[in-house]
Every structure is written in C-alpha cells, then in structure tokens.
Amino acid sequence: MIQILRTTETEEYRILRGTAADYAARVLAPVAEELDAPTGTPFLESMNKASELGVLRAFVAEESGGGGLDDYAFCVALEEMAVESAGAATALLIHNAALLPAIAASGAPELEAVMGAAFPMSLAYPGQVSLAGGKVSGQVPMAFNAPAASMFTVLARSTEGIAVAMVEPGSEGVEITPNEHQMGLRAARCGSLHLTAVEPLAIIQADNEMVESLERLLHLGFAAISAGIARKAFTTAHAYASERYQGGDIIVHHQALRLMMAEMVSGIEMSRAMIKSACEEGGLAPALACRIEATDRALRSATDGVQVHGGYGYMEDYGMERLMRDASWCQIYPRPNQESLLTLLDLVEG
C-alpha cells in the first residue's frame, strides 16, 4: 500500500483527516463517476452525509449549531474530500465561503434565515454587480452552485462602496442559466447569473477586509483541493504502472517513470507544507501562494498521469481525465493563476 508523506499535524487534525478520508471512500467515492456526468443527479444526499464531519457550516461556532473549524482543519477536510471528488469538494468550499460574510455580521435578525439556508448556497463573485436604491442588478458569468442554490451571495458595487446582498434564486428578477458544457468540477454545476433589479433578502455592509478573507478562504481551499487531485492522480498512476508491462518488466520499474512519480510526490509535499503555513500566517499573499504553486503541481501531476496511462489516460474508465479538467478549472477561479501572480506581486511591492 502506497503511504504518502505526511505534514506534521496534531491528533485533532489527524482524527478529523481520517474522519474525512473514511467519509470520501464510503460516500463519494461510489458516486464520484455519476457526479461528474455532465448531466449527473444532484449529490444533497451525499452531502447532507458530511454533517457529520461538521463541515456542512465550518466556520459557525460550535454553540451554534456548526463546526466550530479553523482554517487548516477546513482544508484538511477538503483534500481528503477531493481525493475522491474534487467536485463535491469546490461545491462544500463555494457553500462555507457565501456564508461567510454573514457569520462576520451574526446577530443581526434579518440574517437568520441565511444562516439556516440549505445546502448548497452559491456565490455570485466575481462579476459586475451594482446595489442601488437598495435593489441589485448585473451579471455573474459563472457561480459555482447555482443551478441548485438556495441562497446566493452577491458582491455588489454601491455608493458606499462594497455590500454583500443575500438573493434569494426564486426571487423576482432572478435569471440563473446552467452551464451544459463545464469542463471541470462539475459535482459543483455552474451556471450564470443575471440580476434585474432584485429585491435581497439581507444586506450586509462589507469592507476591504471581509472581501480579502474571502478570497483567502477560496485561495487556501483550492490549494487544498488540489492537493487532493494530486494525491489521486499519484496513487492512481502508480497502481497503473504497477501492472503494466513494457520491455520485459513492469513500468513502475523504469527509471524516467520513477522520476514522473517522484516529481509528484514531490509537489504533494510541497502543496500541503505551503497550505498548512499559509493557514498559519494568515493574510491574503501566503494563501495567494500556495494556491498557485498547488494548482500547477496538480495539473502538471495529473497530466503526469494521463502519460502513464497511455492512450487509456484520455478514457473516463481510467478517472485520469477527469482529475485533468479538474485540476485545469482549480487554476481558473477565483481568478486565473496569472493574474494571481500579478496581485502577489502588487501585494509584495506594498
């Protein structure tokens, strides 16, 4: 059995690893195939499953009725879950990330119902949103969730500068269109989203600062999520080599594919030691980081494994495609890695 190298974690964080880890093989890992269909049924049942793991409201205090996690254990959560899903995975990230701004405002009554919204929620970000005379128009090319959400957060654009608005999917003037063709992480269907004057639910008034830890929590959980495809992607290709035959002897033998093999766990450990310092540091620049160091190391491990497959890498049989488009979407959202760097760079110069 192939063990992979692990960061040094505490016992809590093991036991909710293995907690984790146990969850994807007996629920998503079934379904993982169907999920992913292009026209796949909708996982609730599967995730209404993770509660038990806390993960379903992360970030709400445990008094409350949630998880009570911190930011590592978040993404400890997330890795094991990708391994298996990386879909299912990026549609729990979306879920605890538009809820975010309002455990920030908690205690206000109007933000009750958002807090008790069903699994998933979506968010509408980033996109060209306005809020004005307390109604918000614009449009969203692509929110992860949408075509099943019971509740969007909208990042819009005021006179007062940010607010997050609460839009309820069935509400007047509320257009969602799936997206038939996605690519990748398709357990979290897309769609867009288009606003004509719509009436929210709730407004919360945002900051520079509450928009920054949103982004750091999509940064650190794609990281995360990422480190999941790679891990698949290694433990796959390696049990694929391991039987197949070429020149006389097993291919997992021949040194330039020990060196592909080696380069992936190399990136693996990589991925998880930036990830666990980044959830330590905090601010947005560390998790910028790793996120993008993370999501290069999985498409380069996955594409890795689709040449140790052969020919079959490029059949769904094998599930190395899959890891492929999924590991290219990671790189896309929130923002493209290129235009990640270039704000790390911003961040750097000060």
Second form
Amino acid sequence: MIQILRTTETEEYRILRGTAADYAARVLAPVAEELDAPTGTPFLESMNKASELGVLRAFVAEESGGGGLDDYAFCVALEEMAVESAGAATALLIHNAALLPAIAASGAPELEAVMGAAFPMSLAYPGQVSLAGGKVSGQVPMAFNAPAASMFTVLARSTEGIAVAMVEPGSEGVEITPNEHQMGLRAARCGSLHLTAVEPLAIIQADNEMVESLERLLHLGFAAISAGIARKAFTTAHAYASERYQGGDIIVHHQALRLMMAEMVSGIEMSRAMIKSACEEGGLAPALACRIEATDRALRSATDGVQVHGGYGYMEDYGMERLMRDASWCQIYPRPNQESLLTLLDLVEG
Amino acid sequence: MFDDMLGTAMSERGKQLLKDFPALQVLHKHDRKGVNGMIKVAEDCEEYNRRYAEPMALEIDERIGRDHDYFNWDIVKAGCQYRFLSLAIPEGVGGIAGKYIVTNMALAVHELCSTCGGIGLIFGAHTLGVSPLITAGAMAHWDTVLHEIAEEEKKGNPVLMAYAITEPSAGTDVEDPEFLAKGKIGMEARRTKGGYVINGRKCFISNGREAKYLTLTAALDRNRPLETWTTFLIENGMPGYSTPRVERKMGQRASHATELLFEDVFVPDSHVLGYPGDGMVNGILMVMGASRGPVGAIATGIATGAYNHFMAWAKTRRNGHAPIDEERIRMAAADMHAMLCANRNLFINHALVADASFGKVLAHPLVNSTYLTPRAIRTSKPMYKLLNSMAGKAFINTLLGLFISDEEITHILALASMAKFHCADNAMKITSKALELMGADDSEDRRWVEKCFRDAKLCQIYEGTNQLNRLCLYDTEISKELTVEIPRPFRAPLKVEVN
Ligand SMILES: Cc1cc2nc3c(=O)[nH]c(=O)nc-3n(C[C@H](O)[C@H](O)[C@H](O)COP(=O)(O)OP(=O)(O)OC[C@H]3O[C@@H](n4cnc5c(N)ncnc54)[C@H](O)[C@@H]3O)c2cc1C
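Let's see the other form, the form predicted in complex with the partner chain, since the form predicted alone is already up.
So here's everything in the complex, that chain up top.
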C-alpha cells in the first residue's frame, strides 16, 4: 500500500492514529459489510471495544474515566475508523456530540445517569421541539443512532431560550420510527422521533455557544469521516489499478485514471490540512468551511473510486459503492452543504 | 401550433414531447405519421410507468437489495401489452420496428427510466441482445428467434434476450479493436465439426439468467482475439451452459447482472451471426453505434426522474417554507433543466442520424418485399440453409454495404459515444446535487432521488466506460483514426485451427 500519511503530527497524535487504524482494521473491517445492512438496527457490539481508544467518552476528562481527547485527536480517530466504516465512525461522532451538553454542565448530580449512558446515544437535532412545563414535545425527522439509542439529547426551545432535554427512549410519549430506507452511514441507523409531553431525565440550560460547539464538532467530525472515505477510495482504487490489465497495460498507467487518483490525493491533502487548522483555530467558520470542502471532495473521490474499478466497483462485494453512498450522506448533516455555505458567509460577515 | 392539420388535437404528452425534443417538432412537419408513432411509444411508456412501474419500483429495488436472486417477472409481463420486447424487431416478423427503430428505442428507455432505471434496463438490455441479429443481417434467425419473441409477446409471454461481450479479464478491451488486439481473453470458441465448442466465462450480463436467447461475441483463437472475434447466437438450455451467479448491484437492480459459464458448449455453424471473424464490427461496433445513444437516454431518463422528485420536494411547504422560495434552489433547478435539455438533444440527434441509416435498411422495399413470400417458404430448411450459407451472408453484406457507408456508421458511433458519456456525466451531476440540496429529509421524494443516484452511476460504466467512450469519440470523429468497416462479402475465409 502506498503512503499518503505525510503529516506533521506530534508523537501523541501519531500513536493514536496508529492505534485507531489498527482497531479499524482488526475490529471494524471484518464487520463493515454487516454494519451496512440495508435494514434493521446494526449490531454495534464491536464498537464497545473502541473504549480502549478513549473515544467512547472522548471529551470526558481522563480523571473521570473519559478519553480526555482534544478536537484534533478525536478527528484523527474518526478518520482512521471511517477508512473501514464511515457508518461506525458516524455512530461514534453522534454519541460524543450527544454527550457534549452534559459534559459542559459537569458536576450536576442528576446528570450522573447521562454520563454513564451506554453507547450509542442519539442527538435529536435539528428538529421542532419545545419545552414547556418541564415536558418536551415535538418532532425530529432524522436522528442518527435513534433506533439503538440508550439516551436522547434533545435540543428544545423554551421561554428562556434553548434547553437540552435528556430523554430516555423508554419514557412515556417517546415514539421512534426507524428509517428503513437509509442510503448511507447505515451503521448509525437513523430514526424519526416524535415526542408527546415527555418527561426528561434531566434538563440542561443551554445557550448559543453550546449549540455552536455542538455544530462545530459535527462539522469537524464529518470532515474527518469524509477524509477517511476518500483515503479508502484512493488506496483501494490505486491497489486495484496497479493489478488490473486493460487497454494494453495495467490501468494505473492510463492518464485518465491517473488524473482521477491524483485528484483524490489532492483532496485528501486539502481536507486534512483544513481539519488540522480548523481544530487549532477554534470557532465555527473554519470548521464549517473544512466540512463543506472535505465532504464534497469525498463524494468525488468515492464516485471516481467506483469508476476506477469499472463494473466491479458497482458491485457490493468490492465495498466501493458503499463509499459513494456514505459520502453523499456526509454532505447533508446537520444541514446540507449549500445551506452551510450561506451560513459561512453570514459568520464571516459577523 | 402542434395540432394536427386535420384538426385532431395532439395529446398533452405529444405536445410535451415535441417541446422536449425540438428536432421532433421539425420532423413532425415532414413526417407526421412517423412522429406520431414516437408519441405513441412515449404515451405507452408513460401509461406503463403509471400503472406498473411507479407502484412497484421502490419495492422491487429494496427486495433485490435484500435478496439479490429475486426477479420480478410480473413487471416484464406487464410490458408485453405495449410490445416493449418488439421495439427492435422488424415488422415483417411481427415486431414493431420501422424506420425509427433507434429513435423509438431511445424514447422508450428514456421514458421508462424516468420512473425506474432498473426496469428500463430489462427492456434496454433485451433490445441490446436483439441488435446483433439486425446488425449482422442474420435474417435466418429473424423468422425463428425474433418471430418467436414477437408472437409470444402478443400472447403475454415475455421471451427475453441478453447481450454478452464482457469477460472477467476484458471489459474495456472488448469495446475497442485496438485494445481487443492486445486483450487477455479468457473465452474461446474452438472450431469443431459442424460448429464450435465454447469454453469460458462472461460477466455482468444484464438479463443473463432470465434470457432464453443471447447474442455472444467470443474469440475463435485467444491469441488472435481481434482477427477471430465472432458473434454467436446462444440458446439457454444448450448443454454445458449455465448462469452460476447474479451480482449484488448498487442500483438498476430490477435487472440482474449475471455471470455466464460455458463448459464445452457446442454451438452449430447455423448460430454464427455474419462471417466468423467479423465480431468486432457486426457484434460490437455496429451494435454500440445503435445502443450507446439509448444509454444516454437511460441516463437522461434517470436524471429526469430525479429532477421531478427534486422539484416536488422543492415545492413542498413545511412550516410555512418551501425550498423553491429560495433563489439558490431556483438557480439549481435552472442548471438541472439546462443539463437535461442538452442531454435530450444529444441523444435524439444520435438516434435520428442512426435511423437515417439503420431505419433506411429496415424500411427498404427490398427488405420488406422479403416478407411478401409466405412464411412457410421463408422458414423452410433450404431457405434457412441459404441464408446461413457463405453466399447468403455475402448477399446480405452486399446489401448492407449498399445501404450504409463506412463513413456513416463511423459517424453514428461517434455521436452515440458522445451522447453516452455526456448524458451519463450530467446524470451524476444532477442526481448528486439534488441529494445534497435536499439534505436530511425523510420524505418519499428523497428516497426516489437516492435510488436515481444509485441507478445513474451505472451509466458511466456499462456499454464502455465513459473513459472508453471519450477515446472512441476522439478516434472516430476527431482524429479519424478509427473507421468502422462494414464486413465485406466474398473474402478469403478466416483460417482457424480445427480441433
Ligand atoms: C450492472 C452492469 C451491467 C452490465 N451489463 C452488461 C451486459 O449486458 N453485457 C455485457 O457484455 N456487459 C455488461 N456490462 C459490462 C460493462 O460493459 C463493463 O463493466 C464495462 O465495459 C467496463 O469493463 P470492466 O468492468 O472490465 O472495467 P475495466 O475495463 O477493467 O476498466 C477499469 C477502469 O479502467 C479504465 N480503463 C480501462 N482501459 C483504459 C484505457 N485504455 N484508457 C483509459 N482508461 C481505461 C476504465 O475506464 C475503468 O475506469 C455490465 C456491467 C455492469 C456493471
């Protein structure tokens, strides 16, 4: 396999990258196809082993039993996992995003159960939910991890502004409809959520800053997952092209394909550089910009990855078409890329 | 302005068709009957979509996603009443193909695929299977195979064909003469007494498992694939022939892609289409010249379906807001609309030019007069023997050469390849953009567009990848390095070793 890992990462990140890559290859790769099952709730048992990496509670301090990771470390882990299963990486991203509000409100005793919730938690956002008289009502059309969720982090509007309601799936008034037609990222199976006067386990007062940090994490996360998808597309396509003979030569020598693969490399380089700088910069705008670019490039890489494989790429057995379906789904959550572009300009305008 | 001179009003579908295809609007002034036939095809397909495809398409796609061996025959049977299996079968033997054979085919798959690419492919791949019987002028089999398909269809029994050229080790290589010459070919048809013995595999063959008949191209000598490339007619049920597996496809699932296995399959001389050694031209380049344009039509149909669902989504008001209220969505709609328009022009241009040649042959009095002789004589043993003899084939090749020039067929191939890759690329642009704009939406419209996105990708791959088709356009039309030479009669017979 050819080397495209030229980063100036420090020792700490490099070690994490190695461990995460090893985990992905050992644990995720063998079940990647199962995790992508077209219907039903994915069996995410293998993800519990990810706790060794500290990614199940990535942003909980180490002394409290978490991973104590910073944004970039988390992105590194996500990217490596997404190489084998973008869906599993998404399940993990959503789980950690769902934990963020509870971490921010740290120490509150009623949040103990939340902090200890099993993987995966689901993030019910964005949606139309309101909080009144201590009860939440409303609906969320698409929540990742919903059918398997141990807990829902529901963003709701209240008279005092934004509130986060922690809701248990078994509570009265909670109705979850799994999305049985999900095209991509199926390991993080979506569901729509209907809440009718549900009494939450806990309520966390929130503000715009919290919503922003949540969105930022989602953007960075999907950028990292997309980089993983693009890397898988590139390495698999290149390996295949180096063996396939057609048109009088191994096809890696045909310029038509060399151009495609070169663009994959430039896309990966760009995405990674942007992820790194967005993590270092902080703020929503760089994360948003990086997410838009990385997801768009990933879809192109995946589509071309299928093309390099010819007819074989179109078949489920080669895993290339899954990359296309997953990449397309990375472009849309929490909001579609084009809408995000306009938000980006708004942010820059201040 | 579209109303018939006699005062009979044209249907809404007809008016729309002439708007969608300006070339047909002009043609309508000169050949009303011909264009009315096209309108009829579009109307039939629309009715079929409404009655059968629309209610079933998502379900069939999903069912095959779970159980890829599943095939829905009902949806094929339902097409019989509209004669979808006879679109390329000459009228003389009971079909409905006339002077607009390619145009009608393109319009049919375009319309069918606007609801379901997979269902459209069943009928498209069938016609692809029929094509070599036409391009090789294999009239001996028109009265048998093609007649059977047409007659059974009238009774509601679908008899499917398939077209098999791709091998596991040669996909792009079988689509181009220069590449085939260097290709690593696996299948071989060895000369034996009274025919050939075929061994090897073909892969990704649409309708492969369901087809009763298939047209196949193979080398008589694997070390000289181009020189010895030959077109055969294969019957499902020939000893040694089997279809070991169907693929698990990303999209266009209603039609199976199948692996075909040949283990010492004996094929009699009567089942060689055209001369031995003419396979690259009569089995591939001439077929592709007719069919790649319709693949552009398939891509355009799929993209049109995506566009329609995208627009339905855009106009749906949720919480007082409809996406179309936003300028950016209207801009995107305009872009998609323009791409679809360009696509339609590309594939209809090819189809009409192709019909100026192919259609001319099929509608020629000489060909038609053949069918004035009673069927009993046409299907008699001596006649079958004559048509299958070298002299008979030489006669047909002579006729073909009189009707169509090498330049014509080369130009047709160029237009076909151009329509194919450009339409397919636009279809990917349209479907992926629509999904991105629609975002995380749990509507039925999004589900349709997701299917269109998966279906569209195949159009960049089959009938020669888009890379191959670009090379083909360059070679035929830009550099003029490649000229399709219609097989010449009365040549020294091809020498191959006899086992
Ligand atoms: C669903 C499906 C249905 C199909 N149906 C049929 C059917 O009914 N009948 C049939 O015969 N076939 C069928 N095919 C086969 C199809 O036509 C081939 O897949 C296609 O021609 C590509 O061949 P390949 O898959 O071997 O890819 P390859 O030829 O191996 O190509 C791999 C990659 O290399 C590129 N490449 C190859 N050579 C060159 C070159 N010289 N220069 C630049 N780039 C090059 C290609 O563009 C492609 O990107 C079907 C395929 C699929 C997927």
